[in-house]
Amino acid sequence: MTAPLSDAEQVMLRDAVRTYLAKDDAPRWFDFIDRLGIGRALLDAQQGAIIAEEIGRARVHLPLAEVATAAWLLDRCNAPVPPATAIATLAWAEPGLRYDFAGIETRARRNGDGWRLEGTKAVVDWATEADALLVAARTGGDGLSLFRIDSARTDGLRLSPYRTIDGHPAADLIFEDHALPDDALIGPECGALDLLEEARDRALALLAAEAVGLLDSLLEQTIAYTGQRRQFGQPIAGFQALQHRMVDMYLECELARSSAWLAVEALDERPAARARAVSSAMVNIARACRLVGQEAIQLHGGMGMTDELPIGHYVKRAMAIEVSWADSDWHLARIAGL
């Protein structure tokens, strides 16, 4: 575990990322990591959350949560971690799967000195750009194991690429008796369930931090717009009813921020405490995304419904984060079961 950043170091990291993203609104992952020299931050939750928040604030397409989660899994499994400038992503979701890893049906069977992989994965973020895939599959006595594939362009693997609602690249993967070497298995055979549960929480903490940046930007854009738009001879920001609505937006942003950082700080706690903090954060994040997103669109009037303004793109990304890995109903049920 790395030492926590001091307040001054946090400010320096935040400013460096914000300045870089202000200069380039369509950065490539390689350049982003290489020029800022933040590769080591991928394994540190605190640093990752600071970076994620700035990615959300700028609403850029960067696979931070995906790459950081895959890097953490590889590190925990004592497997070689690809360079931070490479893209690695986890393939776990499947058609019809409702968030619980117990429903995974993809299977890997031993075949001579290797493995054969059979099954379908759905909505694998950044799969088309990935240098490495981590695939969750059932093995042996029906336990879950993790396999590393160093290229998505191999025989026995078909990709169906598309863009998600927020514009991020994703793909469905179909494994048809896909051959893997023996060392493709990472970590203990049939021992991946606890790793996947913790990986989910780490990914969600980063996404919660990204959502905080999105929400902050939506509020800032709304305050700026209502200060410019005029009705009855004055800016509409002067209307008390609209001021109350923007105060509600601000309160939701602050609650989301507090919840997200509590989740980040809880990642090294015992599983139950970690799960409670992360799921509580995601419930608050989902509510904030809905309220702040809807208010931002309404307070922008008809323009809020167009693609010409950035807010629609921010709201779409917030909607995607709401249901990443799990939705609010799943998180509430998880909290109730702890």
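Think of the rigid core as the biggest set of C-alphas that the two forms share within 1.5 Å after superposition. Owing to the predicted nature of the structure, the values given are computational and were not obtained by experimental measurement. Positions refer to the first chain, counted from 1. Compared with the form predicted together with the partner chain:
Once both forms are fitted on their core, the CA shift for Tyr162 between the two forms remains under 2 Å. Taking 2 Å as the criterion, Gln234 counts as shifted between the two forms: its C-alpha moves by at least this amount when the rigid core is aligned.
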The other form holds:
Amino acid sequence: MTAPLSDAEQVMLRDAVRTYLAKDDAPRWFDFIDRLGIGRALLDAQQGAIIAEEIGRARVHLPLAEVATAAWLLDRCNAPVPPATAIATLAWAEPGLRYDFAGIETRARRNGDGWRLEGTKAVVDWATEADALLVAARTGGDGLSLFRIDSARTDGLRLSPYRTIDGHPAADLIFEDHALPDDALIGPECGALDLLEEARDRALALLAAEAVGLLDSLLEQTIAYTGQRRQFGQPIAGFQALQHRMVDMYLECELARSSAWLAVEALDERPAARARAVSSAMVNIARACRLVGQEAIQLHGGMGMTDELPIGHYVKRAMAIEVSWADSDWHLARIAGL
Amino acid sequence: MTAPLSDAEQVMLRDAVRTYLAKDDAPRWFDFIDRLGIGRALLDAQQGAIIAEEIGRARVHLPLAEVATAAWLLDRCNAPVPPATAIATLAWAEPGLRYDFAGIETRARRNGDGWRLEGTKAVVDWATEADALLVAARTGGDGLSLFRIDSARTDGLRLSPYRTIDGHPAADLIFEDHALPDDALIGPECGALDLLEEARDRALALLAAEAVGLLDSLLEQTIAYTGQRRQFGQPIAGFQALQHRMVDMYLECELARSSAWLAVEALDERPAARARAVSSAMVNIARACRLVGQEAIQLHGGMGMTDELPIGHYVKRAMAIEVSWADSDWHLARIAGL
Amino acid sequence: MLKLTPEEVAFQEEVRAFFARDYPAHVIAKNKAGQRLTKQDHIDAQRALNARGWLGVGWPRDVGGTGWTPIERYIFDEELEFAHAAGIIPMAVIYIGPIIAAFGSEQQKTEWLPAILESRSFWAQGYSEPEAGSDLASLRFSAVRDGDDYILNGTKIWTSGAHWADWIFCLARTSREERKQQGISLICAPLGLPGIRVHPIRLIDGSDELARIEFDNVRVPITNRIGDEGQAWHYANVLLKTERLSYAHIGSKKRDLAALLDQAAKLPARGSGTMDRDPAFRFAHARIEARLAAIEASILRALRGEISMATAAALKIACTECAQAITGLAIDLAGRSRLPMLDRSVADWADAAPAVAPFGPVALQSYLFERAQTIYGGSTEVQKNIIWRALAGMAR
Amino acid sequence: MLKLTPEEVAFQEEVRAFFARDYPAHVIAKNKAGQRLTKQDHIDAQRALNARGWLGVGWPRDVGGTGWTPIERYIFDEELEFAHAAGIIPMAVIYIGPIIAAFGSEQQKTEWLPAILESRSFWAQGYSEPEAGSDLASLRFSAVRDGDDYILNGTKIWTSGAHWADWIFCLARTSREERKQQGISLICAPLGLPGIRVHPIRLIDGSDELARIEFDNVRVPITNRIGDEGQAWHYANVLLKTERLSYAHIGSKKRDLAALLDQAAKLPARGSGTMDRDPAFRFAHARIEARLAAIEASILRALRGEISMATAAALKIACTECAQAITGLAIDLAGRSRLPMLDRSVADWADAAPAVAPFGPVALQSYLFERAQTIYGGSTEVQKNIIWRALAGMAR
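Can you return the structure of this protein in the form predicted together with the partner chain rather than the form predicted on its own?
Every chain and every other molecule in the complex is listed next, the one we just looked at coming first.
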């Protein structure tokens, strides 16, 4: 872990990322990390959050949460961490579970010197672009373990690529007797559950920060649009009913911002406090994504429905974040201890 | 059952009740029923709903739902029905249950020629004014039965009177070895559950109609108040943000009206369809009571907080209706079959 | 009053039997599978309806319409939607057909109406313009007389179905002298004319069935005008009056809500169960069911009586927000399976994401598409202004 | 940034210990039992705080104040609320005390401030008027110079605690020449003066602690004016700046939310369990908890930085709506036990309804009383206008 950034350093980091993304609206991950020299920032949640917020504000396709989460897992497992410029992503979701890792059915069986992997992973973000996949699977004692798969290993892996609603590359993965070497296992055998839980919370903190950037931009775009769009002889931002609704959007944006801070600062707490803070944050983030997204489209009128304006793309990325690791009801249940 | 009223007869009944209540804002039940000659209307849900709506609109204290429900129960049980001018009320709720009759713990034991009643009934509306009480109690085979108690029988009955939030008289009742004659049992021994369920739905249909009158009046009062209250140099009804909120109140009022119809027309359906329709109606009614009540106070500003204006009294009656027999969550669970 | 008469129940059974027996099964199958319909599918569907005399749902009997009562129409719509049949594309049949029947010339009635019923011509609607969305009075699209012709210039937007349409009917300004709402005429043009360019608009749900249409000195004979010059505003309001409940779609809402329960029974929940026993989902579902029951009752009340502008506006808001709420619940139910954005124009579209419940991508695209419901046909904000004027008027 | 420093944690423990050991237990007991406090209770509470030097929470040290940082003040408020201690009646201590300290004459500081700290005088606030609610600029209450006196005329309304107060501070118009906000002065009067009549206002929750106060030619010396003539608007804004987060009450919100879970464990649910396992209740509860966590983080962010008008307005809306949501959840939880309307001024108040959980009537009255939160101190609507102006300004 690095020392926390000073206020001035935070501003510098933010400005550097913002400037970079203002110049390149379709950045490649390698260039983004390499040219900004922010590889080390990925393991620091506070710095990651600053970068994530700018990624959200610019709504560019970059696998920040995926790579940072994978890097954190590898680091925690004392496994070799690939360079930050490489893309790694975690495959955990499956058709047979909603959000709980406990429902994972993909299975790894010892086979001679190695492992055989069998199972299906659903909507794995950036899988098609990844240099390395981390796969959560059930092993011998019915516990969960983590495996690392290099992208070169394609035998026994059926990969169905598509784009998700936010335009990110993703894939469903079907492992059919997929062979892995012995050292593909990273971290403790059957001991991955707590690691996965913590990884999820860290990923969520980054996604919360990204959502803050998205939501701020949605509000700004809406204020700007309603200020120039004229109907009934005046800019529609002149209508008080619309003004108050944009204020409601602002209120959600502000609480979303506080929520992201809450999540980031709670990552070093004990698991129960961390879970509570992150889930509280995500309940607010999800609500903000829904409300701000819906209002942004509505207040843009027909133009909000088109793919031409950025607005819809921001909304769809926000919709993906809402449900990326769990939904609001899952977080509420976690807060309530149900 | 009487034949359904024609449209013209419905209007006549409504106008007669409205005119009566316009002249007397603190009517007595006896006079109300007697002078209007509407005793027979109590057994007809459609007519009852018309009367209930006007009671709501005028927000007067009259035990319509209580008396009509008791009369219906007595009629169904082939027990002598007291004159409609008398007040009768059903005591069902208890501290140990939320809303389900299945939780009733008050017990009636056979004792020689009669019965002994033991248990506690909570917030029995109009109990202090009632000529007769109907009490739901558990009997021998652990089923529910209904007992009729004349108000003269006070031995072994501790009655704690108070007013409820809507200003109605009510009481908690504690029966301690309360003696009842043999014929106090009405209807089938251990066979009261279905009767109670149907009675509840009939009472709810009347309360839904009363709520429609309350809500309409709340909206009217709010439109009138905002039309004359000036702030920032104009009537506050000139502010579009407030206009749209009054429109939202109107939307709830309209759905509440349709909901009341839905409930009334469903009373003769089979139990499952009846339950579904009445619970759907009450979910909407409860939502409308909450939203319209809150907005009415808010849009009245400080004046909405005072006991001087009618507004608060309407809101409190609406709040009582919201929870009188069950709350929104109970109705949702009934709709969902959970 | 909310219940059907015995005659209406008999009609309902007749309609139900028709969709079960005499309606193209492949259309229903595609709809059930979430596959987008082709133009030919719609033609097949319309021809089946027309064969039964049930296509001209809002038309008078003398021009081949059904002549149904509002309740019969409602029953038909509901059964069509329950059956997963194709929605009737409204532009020709619902929107312009009744206006042609009421105000068109004999020639227009003889040429255009049969072509619509026989699916020989599809129509598009040219109402909105880039600068005139909910504020239709500020239209700029112009029609200038030149001998026996009009010269049309301007841009129409949000035109749905233009890629299938042969004709377009346009609101066009024929005079600038009068009050803003006046001086607007209803003029029709074949879409193949020189000077007309159709630009598809890609929407956030991935569809491209809307278009922006540019008219550059397009010449049409004045006989293409429906009714009198300058009276389009009046005709549009007549249409509004007869068709103001055609967006209600109570049947499809009930069908979609019921389908969510079926889907829920197949989706894993927390722990070991399925989502149909998940309390949060079931409560949210029941809340919308309750709302829909009240909306349905409101529609039936309205159909059996007179409908005021305020009531129509209120029902538009209630129906469209309810439809959006259902799609919102659907994406909530879908969870992560709503993430893939898939092209649903082919039969095996769902194979592209084999680990995902196909329900998810359909729900997602519906959610996005339905955001338009509260925007078009008079946005919710405009409806609220209409209602407020009525409320303030009553208070005076 | 959201976390307390070690010094702040030590202070927190000190405050917590104080309320546990050195604070009047009967006040805490009454609050826990839902009994209304008397004036003497408040005096006992204030004296305990003052004995510790902790009453002048927003005052500078040189006039007997605590001199706390905003975070220390926040910690103190939170612990006070966690402990079920009496809220400090804000009129004297929170509202006028800091203004006297900053802008008052030496005589005012010497006479009025110690009397407040020693609980010898209670104050009331005379800001609102019947025709000037959220629109303070349109005040009519007048102060006319007459030699060395002012003659006060007009009506103040929504004055809380007037039945206990010895003094009132009033916004009064001393000039009609200038812009509406100008020409307003801050003038104090003993409530016992001839010409002052206090009319209690009964509220919907059954309380009558607010009043309407009429001034009929009330004479006070000009030395009762705080600061300069015509500058009250400025002083009020200074106050607003320092006190704009004093309504946050995060501690009481957390306490009340936690208490709901305790209550839920005692209330029967559907079937056989208790309400603390009821999913609908728990989800609603968790939703508010999540919201409150974000609001708390927002407050801490604000306390550690500069607070803009827009942020203050946003936090006022968030805090008050959250407080209302908690009371809304409380009455939902209470179910039918919220129905009795009981007088809570006596110790055995709950015996009046022996079959009802006492929690219910308290929840109901809180729900009703808290409706005022979004009305006073600048209604939510006015706050939204303030925020909009800031947003529109940033966009320019």
